[in-house]
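In structure tokens, one chain follows: the form predicted alone.
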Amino acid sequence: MQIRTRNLYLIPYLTWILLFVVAPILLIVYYSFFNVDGHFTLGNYQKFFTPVYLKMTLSSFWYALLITGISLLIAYPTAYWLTKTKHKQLWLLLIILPSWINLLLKAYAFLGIFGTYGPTNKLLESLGIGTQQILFTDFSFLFVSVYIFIPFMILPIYNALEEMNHSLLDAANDLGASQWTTFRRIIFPLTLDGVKSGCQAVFIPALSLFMITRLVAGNRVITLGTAIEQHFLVTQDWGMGATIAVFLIIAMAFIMMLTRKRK
């Protein structure tokens, strides 16, 4: 009876997965076998392995890796500091709050902040440096991307640090371990699952960015996400866009397997 009831509860979940996960993936795979004229072809997959798309793939992975690495370098000390503060909930709220704002609004806000007549250039002028071209550069793209994704890196690391058995730190201190040794041998290994979850939450969406590359980087940064947008909305070559999406799905699945929790 309990098994039958449990199976009934699974029906909405399985229906959701089939309709909004499995079906779209199958549809993408289906479209990838057709050219712009609607004829069946394997040419899209051959075209993907040309230098243009391979360079674009490497660029996407490189920028996603940079965004993830910078986010991790900032997020880990921040999460550790949060565990030591008195007003943890307030600081967590301030970190989470920007993620409630629409992504497009945040991107447009940085257009004003980094613009020629924006506050950043005003500050540089007051310091005697002069007006600089900040928008439409790699720096602006990385800065805005890290700003957007960093809450998703901080939260899992913070949770891992909070759940850690702190008596182990006392034991390490009693045995004369230095702070670096304690971090390297105890803290980091015990919070590695949180780091993996954070990297997964940042790297996967960073791999397919397209709106920030257009608005903030001015299409100077070309990623696979940008290529998919162009093929679906501009060139109307849905087959090639779907082919790129298939490889993105494979890459994301591989990353999820690589960063999954192991017993």
Contents of the next structure:
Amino acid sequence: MQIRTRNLYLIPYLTWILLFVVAPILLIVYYSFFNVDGHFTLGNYQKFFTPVYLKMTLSSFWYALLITGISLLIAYPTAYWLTKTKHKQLWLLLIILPSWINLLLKAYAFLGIFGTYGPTNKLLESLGIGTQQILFTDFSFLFVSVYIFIPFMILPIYNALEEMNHSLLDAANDLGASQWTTFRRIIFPLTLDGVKSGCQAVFIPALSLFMITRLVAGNRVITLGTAIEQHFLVTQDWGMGATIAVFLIIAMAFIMMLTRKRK
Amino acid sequence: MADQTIIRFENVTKQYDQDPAVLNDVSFSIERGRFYTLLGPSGCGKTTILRLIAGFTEPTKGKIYFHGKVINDVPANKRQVNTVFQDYALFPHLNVFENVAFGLRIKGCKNDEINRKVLEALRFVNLVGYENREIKEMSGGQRQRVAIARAIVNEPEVILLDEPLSALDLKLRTEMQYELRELQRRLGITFVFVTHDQEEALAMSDEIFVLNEGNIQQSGTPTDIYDEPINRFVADFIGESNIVPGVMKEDYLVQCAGKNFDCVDGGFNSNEQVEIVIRPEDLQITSPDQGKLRIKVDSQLFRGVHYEICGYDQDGNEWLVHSTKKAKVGEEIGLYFDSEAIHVMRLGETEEEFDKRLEAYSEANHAD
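Output block for the form predicted together with its partner chain, input the form predicted alone:
Complete assembly follows, chain above in first position.
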């Protein structure tokens, strides 16, 4: 009886998942078997394994990897420093704050900042370097992506560092470990779960970025995300778009498995 | 004797910012192969001394010597001491073997040497067969042993133990006290043990340092400290005691509770105000006429091994008695004690002055 009432509470969420998670995925799989003219085909999958799409997949992974790597390199020392600082809550708030602002607004802000007549170029000019093409380059794409994703990398690592028992560091030190050895053998292994969650939170969304590639990278960087958007909105080839989406979902599931926490 | 000294503190002060000093001008030395206990209430500076020896913190003033060399600036990882932490601080991502092997791996020992030493250390703490266990699969007492094995495997000259038994239940704690003492004897390594438990200190130590408010109040063997506490704090902290004001009439004669008693202490000024200590177990219950003191029983508790009887004399001094005999609440009883049971404390005497006085009057005794 009790179990039954408890199950009742699940109904709203289950309905939600069914309508907006399960059904869409099934729809995507369904659409991926139809061509532009609405005929059943396996051609989309064949097409995915042609060099054009494979290259696109590779480039997606490459950029996502770069974004994750750079975020990690910046986030780990930041998180470490955060645990040592006095006003933790304030700094944490400042780091989280940008993630509350709409993505589109932030992207537009960077259009201004990096634009030909923007403050960055003004600064470069006054330094005697002269106006540079910053917008629509790999650099601006990576910079903005890292900027957007970095809070998602810092937070889990910060939590992992905070959870760590600090007498372990004394213990390692006591047993003869230098600071670097302590980091390599104690701190990093113990915060690996945080690093994994961070990488998951950055890598997976970075795989399917399309708005930043379009606005900041000017479609010079073509990823799976942009390809899906193009197929659905421009070429109207829903079948092909859905096929790419299927692969993206498979890739995500694979990454989730790879970064699964140890028990 | 001098070459037996491993660690020496010379006027060491530790102060954080503008707060009062945690450790105030402390000097002592630690010799090879003995079991030392730093005993005191929380906040007395005992853990600070341990951290200073380990190298986790540096003294504000003064010098710390290790084999005659100043080690103030030597970082913890370069010191030949190892610590057993209060919460054990075992590495949760490594198994028992790897925890114990940690120090050896850092030193770059060969694999077969590591194998041999780790197994030997585990044998010492009775944990053979547990090498591949994860730390979270071990009980509190077992973790404790792993922590000790992790320290002894490095063959340090000194092992520091920071209240390592405080997280264990009473029975296990008593067991570990025996084991630790035994281990120390077998290894012959110097142990510096920190605790706030006076029974633990008395049971295990060769020498105890009693600390309070950043100062060493008294140091000595457990019997020295128990039988001849230097001041009210030590007398009160080490075991239970009756402390009453008195007047030293002359050497070996003290007045308290309106009566004169023979005692064995000397070297005082005549009519000097003093405090006298009588341990509750040194008081025997007799009839009111036969007792040296007469008290009215106020309360009585059964403690298992003895009754704890509390009463007042006619001057209002409180007397605590440990006796296997039962008394009746409200009854008048007599208390008898030997003259050796009285210990007289001079007010505000330092340990140095105390030792000097003790020497002076025992010499005078021998001359008689």
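Numbering follows the first chain given and starts at 1. C-alpha atoms forming the largest set that superposes within 1.5 Å between two forms make up the rigid core. These figures come from a predicted structure and were not determined experimentally.
Is_shifted I249 between these two forms (CA, 2 Å cut-off, rigid core)
No, because once the rigid core is superposed, the C-alpha of I249 moves less than 2 Å between these two forms.
Cα shift between these two forms at P12, which is computed once both forms share a superposed rigid core (Å)
Taking the core as reference, the C-alpha of P12 is shifted 3.5 Å.
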